[in-house]
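Presented below, as C-alpha cells, is a lone chain in the form predicted on its own.
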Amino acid sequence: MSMIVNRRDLDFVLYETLDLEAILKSERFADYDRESLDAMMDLCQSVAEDQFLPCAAKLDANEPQFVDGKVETIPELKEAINAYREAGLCTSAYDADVGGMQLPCIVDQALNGMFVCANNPAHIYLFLTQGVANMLNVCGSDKLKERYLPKLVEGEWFGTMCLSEPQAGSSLADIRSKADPLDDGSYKITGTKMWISGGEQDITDNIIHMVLAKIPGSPPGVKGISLFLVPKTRVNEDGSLGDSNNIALAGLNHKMGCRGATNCLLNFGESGDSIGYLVGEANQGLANMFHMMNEARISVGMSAVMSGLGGYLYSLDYARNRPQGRPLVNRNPEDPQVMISEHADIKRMLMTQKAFIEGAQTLIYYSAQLIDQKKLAMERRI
C-alpha cells in the first residue's frame, strides 16, 4: 500500500462528493478531463514515492548545517526538489498567462498534498515560492513581474516572506527595519528578520524575499507598514545575477516537527546596501503580504492534514502486518496468532483516524473548490 496517499478515497472526495468534472467543463479549465489528471496524479505519486519519501527520514535526523556564514543541506534533498522541477510541476499553482498549467486549485492542492505526506520539510521551500509568485504577480510592478516572475513560476529561484522581528514577533506594528529611498526609485534595506523560513538554502542560485518595512516618515503602527522585494543576489536589467545583496545569515533556528526546512535569522544591510523594490503602494505593505498569507491558509491546513493521513496510513500498515492474540471466541494457544487489525479497539482507534482525516482532506479540497468557484464567477462577468 502507499504511504502517501490512497488514490480511491482521493478520487472519492474529488469526483464523486465534490464533482470535479463539473468545473472541467468550463473555458478556464478546457485543457483538462478525468484521464489527463489521473495520469497527472500518477506521475506525481511516482515523484513523491520515488524521490521525496525515501530521503524524509534522513532529512529529519540531518538538519541543515550553519558552515561559514551559508547553509548545508543533504544532496537528497536538492535531487528531490530537481525532480519536482524537472517534471514540471513547479508551474502547477500558476495561471496559464504567465506560464503556469492554470490547473483547477483543488487539483493543485490534491497534487502537492502527495508530496507534502511524503516529505513535508522538502516542499515547504515549494509552498513558500508559489505564495510569493502569486502575490507579486497580483500586487507587483510591470517592471518586477518582467524580471522576477519567470524564475519563481519556473522554480529556478525560491522565495519567502519576512514578516517578523526578534523584538516584535507577530505584532507587526512593532517591527523596526527601515526603507529608506534612493535616488533611482529603489530603497536600502537594514533590520533584522527572524524565523525565516527558507530564508537561506544551498538549492537555488536567488532567494527572494519579500519584506516588511517602514520608510521613514509614514505613519505609526500597521499603516505605516511597506511591502519590499529583496533578492539575496541582485539581478542585471538582462536578467542575469549580479553581486551580492548583503543579507547576511544570522543563526539558524531548531523547529520541533519540520527540522529538514531551514528556518532563519537574517540581517538585512549589516555588511554593505541591501536593496529592495517596492511592492504595490507605499504603506499598504500588510495588505498586499496578506494575499499572500491568505493564500498559504489552505496549504498550511494541507500540510496539517497530510500528516495526519501518513500517521494515518503508517498505522494501518502496522496494525495489519503485527501479529499478537486470538479473536476473543477463540483461546487455543496452538492456533495462529491475528494481526491487531482484528482487534475491536484497534479497529476503532483505526476508524477515528480515518474520520478524522477524510473530514479534513474533504474541508480542505471543498476550501480550494470555492477559490475555483470564484474565479469561474468573476470570468463569467468580464
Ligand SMILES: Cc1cc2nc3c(=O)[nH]c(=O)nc-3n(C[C@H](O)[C@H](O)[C@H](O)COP(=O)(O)OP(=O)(O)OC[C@H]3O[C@@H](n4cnc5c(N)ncnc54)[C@H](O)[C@@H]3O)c2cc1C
The other form holds:
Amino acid sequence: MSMIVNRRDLDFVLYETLDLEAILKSERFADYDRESLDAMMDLCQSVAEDQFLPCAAKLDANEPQFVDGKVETIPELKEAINAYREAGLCTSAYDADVGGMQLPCIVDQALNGMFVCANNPAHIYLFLTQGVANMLNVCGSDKLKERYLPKLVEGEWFGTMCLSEPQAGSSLADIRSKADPLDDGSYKITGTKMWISGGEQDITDNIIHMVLAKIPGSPPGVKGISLFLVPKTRVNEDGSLGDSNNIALAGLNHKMGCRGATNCLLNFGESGDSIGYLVGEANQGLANMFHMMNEARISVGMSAVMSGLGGYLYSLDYARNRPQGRPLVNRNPEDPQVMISEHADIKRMLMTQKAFIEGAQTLIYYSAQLIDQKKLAMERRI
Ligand SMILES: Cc1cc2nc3c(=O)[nH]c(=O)nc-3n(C[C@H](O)[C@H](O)[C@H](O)COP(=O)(O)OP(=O)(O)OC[C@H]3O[C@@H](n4cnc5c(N)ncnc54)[C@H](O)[C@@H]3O)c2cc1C
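Same protein, different condition: the form predicted on its own was shown, now please give the form predicted together with this ligand.
The next block holds the full complex; its first chain is the one shown before.
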C-alpha cells in the first residue's frame, strides 16, 4: 500500500466531487486528458515514493548544518530534488509561454501533493521557487524576466521571500531594510531578514531572494514598501554567474516538525554591497508580494493536509497488519486473532481521520479549481 496517496480517493475528489473533466475540455488545457494525467500521476507517485519518501526521516534527523557561513544538507536531499527536476516537474506550475507544462492548477496541486506527503521539507524549496517565478512573471520588467525567469522555471536556481525582520513579523509596516538608489537604476540593499525559508542551501548554485525594503523618502508604513530581486550571486549580462552579492547567513533557526528545510537569518549589505533590482512599481511592494503569498497560502494549507494524510495512511497500514483480539461475537481463544482494523472503535477512528483528510483535500483542490475557472473565464472575456 502507498504511504503517500490513495489514488482511488484522489480520483474521487478530482473527478467525482470536483469537476476536473470540465476543465480539461477547455482549449487552454487541450493537451491533456484523463489518460495522460493518470500517466503523469503514476510518474509523480514513483518519483515521490522512490526518492522523496526514503530520505524524509534521515532529513528530519539530520537537519541542515551551519558550517563556515554556509549550509550543508544531506546528499539524499539533492538527489531527490534532482530526480524531481529531471522528471521535468519543476515546470508544472507555469504556462507554456514561459516554458511550463500549462497544467490546470488543480492537477499541479494534486501531483505536488504526493511530494509534500512524502517529504514536506524537501518540497518547500520547490514551492517557494514556483511562487517567486510566478510573481516575477506578473510583476517583473522584461529585462529581469529574461535574466532570471528561465533558471527559476527550470529549477536551476531556487527562490525565497524575504518579508520578516526580527522586529517586524505580522507588522510589516515596521520593516527597516533599506534600498538606496544607485546611478545605474539598481539599489543597494541593507538590512536583516528573519525566518527566511530556503534562505541558504547547497542545492542550487544561485538563490533569488525577493526582498521587501523601503526606498529613503517613501511614505511611512506599508505604503512605502517596495519589492526587490536580490540574487545571492550576481548575474552577468551574458547570464553567467558573477561575484557574491554579499548576503551573509547569520544563523539557522530550528523548527519543530519541519527541520529539513532551512530557515535563516540573513544580513544584506553587511560585508559589501548587496545589489537589488526593483520589481514592479516603487511603493507597491506589499501588493506585489501578495501574488506570491496568496499562492503560498494554498501550499501551506497543502502541507497541513498532507501531514494529516500521511498520518492516516500509516495508521491504516498499522491497523490492517496488527492482529489483536477477536470479534465481539466470537470470544473463542482457540480462533485466530483479527486485525485491529476490524474492531468497530478502530474503524470509527480511521473513518474520522479519512473524513477530515478528504474534506480538507477537497477544500484545497476546490481553491485550485477556482483559480483554473478564473483563468478560463478571463480568457473567454478577451
Ligand atoms: C515555518 C516558518 C517559515 C517562515 N518562512 C518565512 C519566509 O520564508 N519569509 C518570511 O519573510 N517570513 C517567514 N516566516 C515568518 C512569518 O512570516 C512570521 O512568523 C509571521 O509574519 C508572524 O510574525 P512573528 O512570528 O514575528 O509573530 P508576531 O508578529 O510577533 O505575532 C505573535 C502573535 O501575535 C498575534 N498578533 C500580532 N499582531 C497582532 C495584531 N495586530 N492583532 C492581533 N493579533 C496580533 C499574531 O497573530 C501571533 O499569534 C516564517 C515563519 C515560520 C514559522
